[in-house]
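Single chain ahead, by itself, as structure tokens, in the form predicted on its own.
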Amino acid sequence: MNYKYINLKFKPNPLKFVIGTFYLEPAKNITFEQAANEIAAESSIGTWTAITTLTKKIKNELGASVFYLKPQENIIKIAYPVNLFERGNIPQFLSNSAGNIFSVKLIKNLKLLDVQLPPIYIKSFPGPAIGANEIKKLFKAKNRPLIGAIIKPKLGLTPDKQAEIAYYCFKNGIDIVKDDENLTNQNFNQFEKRVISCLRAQKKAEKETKEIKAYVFNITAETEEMIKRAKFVKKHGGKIIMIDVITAGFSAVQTIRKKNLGLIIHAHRAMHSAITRNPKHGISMLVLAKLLRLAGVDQLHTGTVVGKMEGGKKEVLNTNKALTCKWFGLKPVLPIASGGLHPKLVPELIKILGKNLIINFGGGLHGHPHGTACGARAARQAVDAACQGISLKKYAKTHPELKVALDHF
């Protein structure tokens, strides 16, 4: 067979290429460059047979080459002219990169786990609007970790008893309170009066402890209505929007990004999973994240290595690397670790992320003992202790709240 799209002597220009690197397993009876040379025709110009309208101009300027083939390790690497892709369009990306060839009967499995994008492409997304190190200036937290939490139950509060339990939060030690990924604007917990109250909550706050604090409200919805809601967030003096960036779409994300509302845009990855969790198949966190960055998310779920949700240490500190590394003038994405969390476990996660994400507790702060307000200083408490290098055991003879919660979790 004439393997066209396979050249191994091929040197692609990092400036020029789209390089892409895939985990590859071929169907049955199908050999690794049979599998490898369908993918980056179907990703790139070819089709299923040969055809009379594919010129060899065509081919030569715009067809993908697999680079690299080491069936030893089901690992291939695709370079795609840059110009295949549209500037500025992820789902345009998406649907050339990672789009049909899931679909192709000669594979078994296939995983796109990373890819190398050039600067004429990166340039041409707007990237974040604010950034890791503007949230991290605004909220004076320099030299320790956001401390986040989210109101849980998940759904069932009214909107003033969400704001009462976010001012609780607030004025024990917790920066950011949040709504969890399915609250949006149900019946018993209206978006806009939740709005209201939780920033008098928020704003009450602040008066009283001399320091800023911002509620995240859960804006994903059709994408007019998320301009909408984002809009009155904005009206009423919010600080911070969320997308549910993956059940929305990157379409949204980067509507609401260009609307430049001066609001941070927190994006929760709900359905990650769906795509990234099967380490054979589908498009790897890393990907979606420098995505995302594109797009211009300014803070992100990525995971927390010791928390409940599934995510290893390496996949984790790789896509946090990812969001905070140096990428051709965008602005570089906090990081945000979140399910699971309790202050027991603040000191390893400190030692394995580092301080510059935000830490979010869930059930780990209002599943304390006395309750959501001594749950929140049990946090705060362990953040505290772990960035001053005191043993949480140490610290909890003086501090009640965590010894509480070091007994309990």
Contents of the next structure:
Number of protein chains: 2
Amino acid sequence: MNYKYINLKFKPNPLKFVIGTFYLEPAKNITFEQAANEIAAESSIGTWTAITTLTKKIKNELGASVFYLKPQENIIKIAYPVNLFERGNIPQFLSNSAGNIFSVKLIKNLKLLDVQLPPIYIKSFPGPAIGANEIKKLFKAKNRPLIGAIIKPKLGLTPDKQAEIAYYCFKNGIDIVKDDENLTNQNFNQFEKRVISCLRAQKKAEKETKEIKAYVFNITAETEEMIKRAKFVKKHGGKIIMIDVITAGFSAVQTIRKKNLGLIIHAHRAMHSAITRNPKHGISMLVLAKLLRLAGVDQLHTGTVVGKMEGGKKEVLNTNKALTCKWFGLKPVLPIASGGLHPKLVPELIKILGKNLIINFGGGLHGHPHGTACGARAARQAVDAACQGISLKKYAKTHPELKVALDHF
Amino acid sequence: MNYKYINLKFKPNPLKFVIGTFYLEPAKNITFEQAANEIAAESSIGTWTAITTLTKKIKNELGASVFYLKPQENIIKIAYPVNLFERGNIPQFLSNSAGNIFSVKLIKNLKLLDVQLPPIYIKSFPGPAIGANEIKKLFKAKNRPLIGAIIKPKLGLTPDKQAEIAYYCFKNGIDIVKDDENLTNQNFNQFEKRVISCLRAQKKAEKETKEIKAYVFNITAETEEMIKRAKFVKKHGGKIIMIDVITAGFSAVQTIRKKNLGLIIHAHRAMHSAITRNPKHGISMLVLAKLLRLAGVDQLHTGTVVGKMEGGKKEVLNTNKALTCKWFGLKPVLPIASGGLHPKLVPELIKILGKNLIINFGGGLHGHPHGTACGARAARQAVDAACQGISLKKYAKTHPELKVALDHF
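Can you switch from the form predicted on its own and show the form predicted together with another copy of the chain instead?
Up next: the whole complex, starting with the chain shown before.
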């Protein structure tokens, strides 16, 4: 049979084509070629039947082509003419190359594993306004990871209690203290009150420690409300805002970036695993990370390898590389390791992921038997030891908070 | 073992709790109870370890409870105190009840199947501004489905060609003609030019047919750009805007609704199947549909049962019911059946889904052997026949366009 969207002799020019790599399992009684053809058609100009309105010119200029097809590995690669895509529009990118294709009956499973983008397309996006290098410079932490603390419990604290806990973290070696992903503006902890309380704690700690500190405020909401919240943070001297980028969505993320508020955008990826976790279906974290770098977040959660959340070593390393590599002038994004971390895991974590990241502690800090302040010290001590190449066991001999943490976790 | 977030004796008050129903498969060597407990903890106030900052008061007031647990069916139900949720904030709802939980290592698969929401929470959202009933009244189509045509090819036509094809559709019995999900503002078809051309076609057809017609413009982009595009449509006399709601995201959808532009919001769900299709993992279409009704879209794609896209009968019926049932004063959303439809499928479609919907034709219209105009007539004839209870075969005897379509598809 002749499949109009398959051309295995085609060698796409990387300056003119977007390349998508997919895992593909066809549905029962459907051949691999038939399913591959349908995906290329549906994600460019085609539909399920021949139509009278499609001209040869359109097919030649805008048709996608399957140019690599390996049924034995379940892999196909599709070349999309870059003009299929509106410049600077992430939602349109997804609607085109990761939209209806997941719904077609001809497939059983389909996953968008990777995308390669031509420079003309990449350059149509702003990328991070601040980026990894300036963030590390700001905190004077060129040769060590930044250390973050997530306030726990996730929900239920008053703004003053939140600020008090943040202060203990800041005061004891933590650079960045953050809201959790589900804390926004609830009755028990209203956003504006939290901003005022926590920035007071931030400034007090900065004055006392002579170090740079930053509280991360979760502004996740409807877009205009997010802008309002971000401006409130800015007005009161904050440095970082957080967006739950998957639940808020790409349109809003691009809008916040466009506002150029002079704030670091911390991207939390809550809900990504509904899309990324199945190895056979959905969209990979690598693809989402590339799109978020285009959109212009400054920091992004990408996994810990060693913590409570799933995410294999290779996947996290690939994602972090995509965030930090040279990319046609776009600034790098700082990766965040977060979820189930405690001091004992730090040397292994740094060994795997390096020092160019933020290490976040939540339960592994507030769960310290002697409380938050000692937990913060233990976290800092673990990072300092690992960066100096000293074993935690040895370092713990002269650092009692770390000793207690190692015995406990 | 004692699981702090499981309480099978608990009977949640539906006025005060959000109820989430999940499909759950624990990871290897993890018990069903252990995984269930972790999900309730992670989606409310807990974390992976005991923490010194969690008080009994917070646990009592804000802790989620697994109150139904059936390992043999892989089903759990969790009750969330409504105060966990910020009112009127869909992204926060997802970050809380459908966020990190998909990532935890203790689970193998997890799907949020359904949510029941207390009236106090539902009423914090606007719901549709216009809604299903007013739309049907506008088109004077109380006793039949509305008939939509998707312009094909999806991409590549100039604005004038797009308008010409739209005109043939409008002129021959189609109510609504729409952009496809990946057409936004590309070089070959710029948004503003398309609006002007297609609204000219709309007005011409309205004048000639004395019927109400509407072109649906896909405004999907960064939020402020979407607002700008929507206002442009409004200014030039348009009636309907389309948003790819999943790829754009909930923050932006809520923002567009909030603007109250006096335009019908048509919600395309491209990419939903990356989240909804796996029966064991992700979020169901039913849940997304409920959230989109809260957010305030007026029309939503929910499946065809009989077309090219997957989606079982029960699932589509449940989703349509959730969009149209009485719901504490929120207006109903008009379901859209779209994807692989052609005239022959219409009687079965209406038998299954009823008449309270929009039936969209794409390839099944422009693929008519005699072209778009005849395809439009055949589509309209099929709907008219089905609504009058006449078999297509019989109706085709006096309607040649339908006859040709039935022979072709």
